[in-house]
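Next comes just one chain, in structure tokens: the form predicted on its own.
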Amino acid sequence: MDFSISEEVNSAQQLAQQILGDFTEVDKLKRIEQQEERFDTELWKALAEAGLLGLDIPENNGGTGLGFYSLTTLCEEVGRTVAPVPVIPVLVSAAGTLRRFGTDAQKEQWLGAIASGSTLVTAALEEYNNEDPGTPASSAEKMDGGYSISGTKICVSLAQTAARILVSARAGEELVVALVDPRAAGVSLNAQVIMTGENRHELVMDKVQVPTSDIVATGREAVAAMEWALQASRTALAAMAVGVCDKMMRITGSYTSEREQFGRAIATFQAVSHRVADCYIDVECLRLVTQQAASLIDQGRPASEAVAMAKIWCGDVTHRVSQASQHCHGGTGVDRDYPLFRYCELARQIELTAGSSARLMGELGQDICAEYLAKAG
């Protein structure tokens, strides 16, 4: 069996490296960080022109059709450059879900526009004390011509800019997945600031009228859609963490090779070299479990355990590598004129998004236990 990555996927990743590298110089990142909305529209346009926004969008909908696995390589490069672009909420959580569960009319209306960069569709998967979009507290009531949706979602990326926001709500015993217009009557957007300093929004919906044309799925299909969205988003976060941690490790390796103490580079000290070596092992282990999860999702095979393990590794590795990087820098890493702080902030944000390691480890253990007891009779 051939386990090598295809030439097309490698080429797409190399192209992403080149474009993202050109647009993420420190001075430009600083300018973007002064904006109310940390979104580099010029970089987004460049990615669109290169066909990278459509990696997981079929060719007949304006994309390149390389699949979900190729999209995770873009997420990795975004993490490696801490690029201010919403690849996960727009391309994974929203567009990926629409591609697989949306109606033909919705695919035709939104996917091509997302791939071209002319339109943004984002996703609101989290609620207060609830990171599972399959069990939302938000409610939906069926009415003539669609649904009325009420509830609150949090940490929504690009809520003010997006044309639609993908949300889930409970209609009695049934789940509903819908595209909500953030400018519709009954919608309120309240600014929130997350770990990285990025502005996101609390989405408050009060009897928002959603027409049938914007209903993505209901019932079992809606449950499947939210399961896919959560698994894909967690895997994409793990892929982004690969890039973040790999870069932190390399920044640390470069710094310790130049920083001298007692007349020699501190990288030659055994304790320092062991810490950086541990980082390397962690990053490669995270890369492997993430590739496993992404590959299973891309093939449409069961991936729940692989995704949980990838996100568990993601949380643990981002924490350990960030801590080791700061330790080896001896305080220099917290200087905001030095690039490491951006990676540490993003690492922490990724670690706590869509389920912490402790929570997912507990859930995975319960699932394994239940499966064992079922087999034992």
Given for the second form:
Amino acid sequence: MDFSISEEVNSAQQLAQQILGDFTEVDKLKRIEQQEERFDTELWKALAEAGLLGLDIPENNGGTGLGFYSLTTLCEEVGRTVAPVPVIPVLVSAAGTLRRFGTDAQKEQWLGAIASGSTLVTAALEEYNNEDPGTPASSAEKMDGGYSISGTKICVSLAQTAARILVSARAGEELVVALVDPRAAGVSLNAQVIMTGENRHELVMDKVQVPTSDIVATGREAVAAMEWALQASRTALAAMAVGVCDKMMRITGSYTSEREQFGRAIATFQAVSHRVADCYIDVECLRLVTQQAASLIDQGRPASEAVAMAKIWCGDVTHRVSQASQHCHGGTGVDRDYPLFRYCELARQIELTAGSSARLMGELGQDICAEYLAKAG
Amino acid sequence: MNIELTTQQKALQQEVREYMKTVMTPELIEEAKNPEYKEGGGPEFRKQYARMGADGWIGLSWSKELGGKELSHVEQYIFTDEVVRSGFAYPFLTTEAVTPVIAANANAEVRDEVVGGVKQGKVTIAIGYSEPNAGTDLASLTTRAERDGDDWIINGQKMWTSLGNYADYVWLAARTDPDASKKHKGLTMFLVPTDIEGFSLTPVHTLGVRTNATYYSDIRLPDKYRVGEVNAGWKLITGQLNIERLSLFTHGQVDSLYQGVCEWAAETDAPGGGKIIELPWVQHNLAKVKTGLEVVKLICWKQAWAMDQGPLNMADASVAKVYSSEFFVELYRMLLEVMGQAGTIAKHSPGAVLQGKLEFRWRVGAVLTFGGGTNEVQRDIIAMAGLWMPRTR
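Let's compare: the form predicted on its own is above, so bring in the form predicted in complex with the partner chain.
Below: every chain and molecule of the assembly, starting with the one above.
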């Protein structure tokens, strides 16, 4: 048992903290928010130059090869700074899956380019009423030289800019994971504004021809790939939530220490300080379950239960810390000239992405039931 | 970052688990049915405790000079977790919290008598801190110790002196300087043999367990039983609080309740067909318990690991206390809800589920949120030490 973090992982996190801090001053964030696509390309370039886009990409593919755990610390820092960079869809869901399940040619073609920041590959894992990419409603039909894919994916990040979008579809009983070119015939992208005010896209695929060179995995390999992608994405969301919630709580601790009412700082009322202390407890709990899930994935160990619990904590803690932070700020917290609202919106977005606490709690309960019924014979 | 037990750590866990099965003899289980001996202290308890001493299981974390094995905190936690899980009334406060302090601060004669006795499983020590008017504000305690030649004359009353009915000593905090500039600067620690003239007690029956009020009436105590310097008692009290907490909230004791209820629910028919565990609301409660329990496990491991790296961060120690104590209470409720009325049937009554452990644990658990440092004070500490917020008024 070892909770220590290696020096390399630590310095990568510190470097990320510094770069992200430099690029996320409020004016800069406001400017990026005016853009059609909420993506800070200069920041992305800076992260690439620092080697931080390739944390979980092997060295022979142009990355730094520090592993998945290190990548989750980058996600945490992005959360802490609400930086407009697509670390989860590009680096975790797409690149992480390609690195583990892609063909050698695909790794060669995409991973180095992602690490250098020259190309974006994003992922579209969710459909309407379906957050599990292992059981998509989208369909694939085998044809000469590849597959023809039809179906709808929702809330896709960077759908217009990415060179490819990683999707899953079902060919009869078989699962297929493919890279879809958003410029291919049969693809339409419909703008969707989400809670954070960010533009995303509904991806509608109508018999899109995907060549064999863009098929990532089929059959059992594809099932494993989507299991990995879902677990890794949930864990990365939990890590981002650690950063978001830690920051919201600290903003609130500082604000209540300065804000005076009845002639004293409101933090000197136990009713206020204890509410912030409860956030601290919540964040510590979330940090521990997230670190556990991330280190299991990092070591390639079975992680499904640990991930489910991390995402459940993630959903609960983002909700509680966000509400407590808003409450303790009074009107200041809801003012868009004050930084808190960005954290609250992102917190809610994370909570509802890739499975809510309620859904995962229900699934975990079913797993417990199956486990103990099997034991009882 | 590798949050799993190593092969050696798992082997130690297994070794302690197997050994504790031999300690929990049928005679001991029978003896514990007697309300007088439920918290230990009966002849079979003494026999098994002494056997643990003879087999070298007591004081594993102590220094080699004291006959210990200098186990790491992680190993010590694994030992504690398994002992608590077994249900044996092992006197952790004696062995882990108080004895190392006595070993470091007592005079040679008393050290040999007490530390040697604990090591052999022959001596237990009760804690004499709280008083009727000194609980959370412990430094305001008024039990007096006055110097008289080579002795001290002790007068006062302590509350919640658990194990006082069979302990050999009380580890007593007394006021030796009533005029000290700050209340906590006038306190001194003593070991009071419970067979000394002037010591008496009355039982206090709580919602859960039996404890005691203890009385100190003109006790003439030789100076050799003073531990540490005069008026320097406060740091001996506070120095071991984190170690105390590490034995209060362990994972195994509640994990075994969760597993027991899951097994029960998988074997028990639901009224409408199928098993209890197939009901959605049962699954929901079990999943909530599991999700909360996971953090108890991680917090315990992290604390033990952190104590091996250096002094424990104050805010982290308070997080562990508040989270665990409040979750334990929730866990008892959620598991009792699964069993419904059957969960209220007491041990030894027909139809009791899991030997009525849950209804009993819930009654004992009522003390957790205020015992060992009330949670309001812990939250104050978190706000100040973790978030740099100003002191509340």
